[in-house]
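The chain below stands alone and is given as structure tokens, in the form predicted on its own.
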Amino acid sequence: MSRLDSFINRMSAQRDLLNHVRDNLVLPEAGEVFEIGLGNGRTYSHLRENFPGRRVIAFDRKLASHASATPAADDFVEGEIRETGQAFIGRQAALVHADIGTGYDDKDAITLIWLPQMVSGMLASGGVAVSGLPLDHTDLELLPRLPSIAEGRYFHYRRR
């Protein structure tokens, strides 16, 4: 497959697992939602318009956002994920999306040694992770995959 196809089926997956969230899953009632990866706002902009009565909350090593897709200061933090992040475990989210992957098994294998139990700590009990990587978590459960949605290319828990 190229890689042009392999992100317009990534982008399509997690657009699809986003809106059946939104459409399909009932959140807990309070809680922010936390986009674990800014880059250049595309799914920043999806949650904001998607979870309109939510604060997002967005992490990324650098404010790199087109100007249509920014947080405000206050809803940005900047600096390595994997160190900032632990900030916010405990704080009770109601979804967290995590597109941190990179395509390289080596890296994603780093990633995920603390991914997981980041995301598992960010989230109230019933919240959600959409996730590019599998989290591998006691707390978190697997849900089933959407039928669009071809098997490892993008992934959704509950937590318990």
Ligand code: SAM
Contents of the next structure:
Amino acid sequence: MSRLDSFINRMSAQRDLLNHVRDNLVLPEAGEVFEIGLGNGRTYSHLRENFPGRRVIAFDRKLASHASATPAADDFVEGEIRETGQAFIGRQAALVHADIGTGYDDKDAITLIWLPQMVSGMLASGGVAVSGLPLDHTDLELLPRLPSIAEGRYFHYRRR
Ligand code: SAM
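Let's compare: the form predicted on its own is above, so bring in the form predicted together with the ligand.
So here's everything in the complex, that chain up top.
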């Protein structure tokens, strides 16, 4: 598969899954949304539009989002998420979206040492995680793959 096809697949998987969470899953009534990996701000912008009424807090090692998708200063957490995310453990988030895969197995393996535990710890019971990397954790129940999403492309979980 070309890099272009792979990129397009990732983008549509993100949109399909976030819309699926919006339309079909029940989230805890209260609770913030966390965007792990703000990047250009595309999915951040989608989260803001589609989960109105919830505060969306974005994390990245540096602020580089498009001006139209840049969080207020209070809603952006700068630095290495492995460290900055610790303060958000127990925060009872309703939804965590994590898009910090690199496409390099060796680099992603290092992220996967800490990411599943962190995402699980950030979520309220009944909260949902959506992630480009698999989050293997006993407290995260893998939800069925959407037919439109290729095996292994994007994942979503319910926090037990
Ligand atoms: N979902 C975003 C969008 O729609 O624009 C794109 C996210 S981009 C693929 C991943 C982002 O995560 C990059 O901006 C990178 O700087 C950030 N990132 C990756 N690993 C990180 C880490 N360990 N700590 C902080 N930021 C990280």
